[in-house]
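The chain below stands alone and is given in structure tokens; this is the form predicted on its own.
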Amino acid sequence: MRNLGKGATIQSVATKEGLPIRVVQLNVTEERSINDAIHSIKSDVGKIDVLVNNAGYGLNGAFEDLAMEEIKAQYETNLFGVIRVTQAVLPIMRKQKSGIIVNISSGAGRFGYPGGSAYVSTKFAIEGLSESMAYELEPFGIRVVLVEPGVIKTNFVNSIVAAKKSQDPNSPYAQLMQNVATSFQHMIEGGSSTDVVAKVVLKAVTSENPTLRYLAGNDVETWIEGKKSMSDEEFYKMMKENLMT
């Protein structure tokens, strides 16, 4: 965890259930923190079987309203954080000739939506990164998996960052962003539970032959099916009707 002070809940569950869980400090934007955590784990147990890259947050705002600093911060966590942690773990997995890397992407790694250009582009990057890595790592007994959740009821929603300019009521995109926020709120109310994603991750890491991609949530399954069966123009129209009106 980046902030160990927030670890009380998971430690309480671990104690109650008798689970051998140890929480280690790790900030994906700091190389020293990453290296210290990986070294600590390797020293304690001698190997690393599974890496789940789950750290991330959403930056909302029309592209023109995004400050470069806000975009860079989004990429530091969502993309470069994945790169840093994965590169720190790979030498260990290569040496043991086994391992599985699970990158938590998103349905938004397969299609865009208004107000999500920064977040969506990090997830598109995760998709391409993971596909390329899969070829390189398979000869070393290491598998790469993408998990693509839809709308999930988690604290992720509470940590969404709104671009500063997008909060200005005089922004030319103010009405669009308001419409998107209203539509997204309805989606959250019907979103899937965290158990859905947890079960998909467990299925992937315990499978003898995991596939490259796993969808997590009925909504994302519907979207991806639509993306496959519709023309780009048809899908674009559907997204506009669902999110912008």
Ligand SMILES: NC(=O)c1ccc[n+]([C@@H]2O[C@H](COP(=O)([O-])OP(=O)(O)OC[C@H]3O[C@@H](n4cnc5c(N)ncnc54)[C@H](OP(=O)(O)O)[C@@H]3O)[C@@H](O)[C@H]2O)c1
Second form
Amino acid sequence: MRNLGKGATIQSVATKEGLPIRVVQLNVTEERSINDAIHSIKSDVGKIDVLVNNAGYGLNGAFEDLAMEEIKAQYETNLFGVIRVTQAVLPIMRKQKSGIIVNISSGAGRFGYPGGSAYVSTKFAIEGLSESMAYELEPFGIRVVLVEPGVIKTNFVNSIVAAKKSQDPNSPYAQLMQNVATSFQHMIEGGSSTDVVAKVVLKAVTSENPTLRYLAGNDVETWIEGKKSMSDEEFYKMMKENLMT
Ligand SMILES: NC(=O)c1ccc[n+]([C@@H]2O[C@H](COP(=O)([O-])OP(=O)(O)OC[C@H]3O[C@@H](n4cnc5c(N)ncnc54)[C@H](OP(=O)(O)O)[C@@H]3O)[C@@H](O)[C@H]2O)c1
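If the one shown is the form predicted on its own, what is the structure of the form predicted together with the ligand?
Then the entire complex follows, led off by the chain already shown.
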């Protein structure tokens, strides 16, 4: 984790459960911190079997209201963070001829929604990145997996960064964003618990033959089912009716 001060909870669970967990400092936006963490793990245990790229946050705001620095910061964590950490780990997995990389994408890696262009585009990028890497890495015994959660009750909502301009009540998108926020509030209340995602990750990493994509949550299963059975236009209309009115 980037802030070791937050490590007490997981350390105490690990101690209680008798799990050999060690928390190391790693900020996905800082190359040095990544290299130090990977080096420390490698010298401690000699190998890395599993990499879960999980760090991420949401930037909210209509596209026109997003400042370039806000978009860049979003990409630094959600996309370039995944790229940096994966590139640091790959030489180790390639030499050991085994490993599995789990990239935490989202339902938002499969469809867009109003106010989510920055976040959604990082998750679409992770999907393309993972799908392409899978071909390259399989010959080295390394598997790539995408986990696509629906709405999960984590600290995600509290960590959302609202674009500065989108907070201006005079923004031409203010009403739209208000409608979307109200719709999301209902979804958040019905969100899944974190163990839904944990179980899916565990299933993927312990599978003999993991598939490229795993959905996590009943809501996302319904959305993807809809996406498969509807034309783009039908899906767009359904999303519009659900989120914007
Ligand atoms: N919750 C959902 O509904 C949902 C749905 C689909 C996908 N996801 C994805 O699930 C992943 C985990 O999110 P979450 O829901 O668990 O949200 P969360 O509770 O806010 O957790 C995000 C974690 O990422 C860490 N993080 C953020 N920036 C980092 C950085 N630069 N370096 C290292 N760690 C960093 C945060 O650390 P700090 O504690 O220091 O802030 C926090 O521990 C994200 O990729 C998110 O996009 C979430």
